[in-house]
Amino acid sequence: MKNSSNKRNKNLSAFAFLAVVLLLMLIAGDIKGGAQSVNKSSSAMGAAVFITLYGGTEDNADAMISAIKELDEKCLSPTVEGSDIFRLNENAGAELEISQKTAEILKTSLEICAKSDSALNVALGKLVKLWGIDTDNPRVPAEEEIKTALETADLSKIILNGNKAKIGEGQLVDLGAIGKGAACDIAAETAKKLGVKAASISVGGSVTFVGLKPANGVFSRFSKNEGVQWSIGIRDPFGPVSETFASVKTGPASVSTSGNYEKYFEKDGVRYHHIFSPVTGYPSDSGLVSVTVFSDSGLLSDALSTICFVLGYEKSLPVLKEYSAEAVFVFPDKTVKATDGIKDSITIKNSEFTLV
């Protein structure tokens, strides 16, 4: 009995030791598997790309960046030869086969354009090129040039039939108002497929948050803490790039900002920015300095921030309601207005701004 008992005790001790080793391996696996944050930066779509992962690896981050670049180079870029949008613009008037992803994005964009009464117009490529605000030689075009460019912006001439598309002769498609948001979407999809627990994805002025941020910066399978909300700063449109005037707490969401300070040039004391009115052909003047939109979709938040900037505060509210989105509006006098669903989550950090 004694020998049997000792043997049993030895077996139990060995089992206990093995259990402890396995437990330590699981904990180590949590840490090694990406529980600590992983940070990566790159560039795509003419913008900086920043990715932070919790519960993910560097390989995961690399895959997300690759997905963004592939979307740009194969689908949406108007300047990369061989991309779907480049080919459509080069062969205006001819029906071409495009990728399923490009077709999906173009279809969604056209639907949003229609619901916004063309405040967003992806057929404004001729006008965008005419002004050249993204180039080294921006200029104020003549009235006749603007009129001619606007005549090519007829959305009804963009025809989609499954994976086949055609744009009107003389048209240029420009998806600059949705591209960075779409890039955030595809990076978020990639993160979820790879099992990333939480992520912050930034492409230019668009940000997408996946999951909830771990409270102490570390996820553990043994912790019941499911995470905390993210905090995002809204840039001070009157200050340097690094300054914010407010912060907003949010759960998983996509956030995009459009403002007259992002891309512009000045001539004879007048600032001409890159967000155009599809009615006048000039930079939009709706009484706003910036708009930040919170939505479930990166593409949608990107598109809506442009739409709201063009429409102005009052006309934006029905569109935001239509898409269950929230927004923060900044006016030239530093007054700030926000929709009801986001207002209580805002903290004003700069006393020069007033939330009303």
Contents of the next structure:
Amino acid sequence: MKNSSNKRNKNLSAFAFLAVVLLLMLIAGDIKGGAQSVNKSSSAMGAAVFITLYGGTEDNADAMISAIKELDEKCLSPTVEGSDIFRLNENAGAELEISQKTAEILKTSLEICAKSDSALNVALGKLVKLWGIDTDNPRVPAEEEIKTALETADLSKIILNGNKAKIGEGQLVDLGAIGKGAACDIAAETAKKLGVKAASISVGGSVTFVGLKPANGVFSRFSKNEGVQWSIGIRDPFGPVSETFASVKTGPASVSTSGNYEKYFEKDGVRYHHIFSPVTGYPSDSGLVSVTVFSDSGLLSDALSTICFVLGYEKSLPVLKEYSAEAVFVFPDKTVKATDGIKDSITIKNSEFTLV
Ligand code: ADP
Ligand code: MG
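Having seen the form predicted alone, the form predicted together with adenosine-5'-diphosphate:
Every chain and every other molecule in the complex is listed next, the one we just looked at coming first.
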């Protein structure tokens, strides 16, 4: 009797051991089989592109990058010959057929321009070119040149009729203020279509988070992993590129930053940066060094960050409210202000900055 019970116990332990080994193999297979994060980098729209996927594959990330490049090269690029915006600018005054995507983005952009209290103007191309801040030869133009360039920035000259569009003669369209956000949107749409569970997409100063991040870095069938909020660092406008002064916890959202430290040149001790007031034709001087906007669309967060930077703190508040967006404003004395919906999610990491 004793012998047979010993044998049964031995059999049981062997079975339990085998079960544990099998389970471990399955978990390892689960992690190896795509549950681990995938990281890819590239460049588009003159900016760096970084993609991290959780519960997605290398092929998914490649498809997202291709979608961004296609949006740039076929639709929005002002420099790639044959893109819709390139053709519209080359043929100013003539009606052209454009892709549905470009028409959609142009239509939304024009609506936001109209609501921005003259802060966002996608017809500022001539002025942007005149200053050449993004080129090797930036310069402070003469008053008369600025006046002439501003005269071409009449938004009512951009006519959209379904997939047909026309811009005014002498006009140049520049979607630099919204393109990177629109690129995040198209990558996020692609990720969702492909069934990616969670993704972080960054194109220059715009980031979109899809879904929630897995708590321990992987989605696994064996743990009840509901996902946690993302954490995004806000760049220190006074420090080196990699430096952040605060972090913000957020769910799925798009985040864009506009600042006077991104692209600029200095002459006679004055800094001339790349975000212009469509009223004065000079780099906007609204008392901010940077503004970071959180919204549920990439295009919107990008457009709004430029708008808020031009309008300044007080005038931005009603615009943000209208679009249900939140923002973090940084002032030259390192004070920081944030809208009510986001204030509690901010952690200041650099004690030189004060959240007021
Ligand atoms: P970044 O391009 O660095 O992400 P923004 O999103 O704020 O920053 O966009 C700035 C770009 O938008 C400029 O480089 C220029 O091409 C264009 N731009 C500058 N000022 C305006 C404006 N007031 N309205 C529309 N576009 C602008
Ligand atoms: Mg912008």
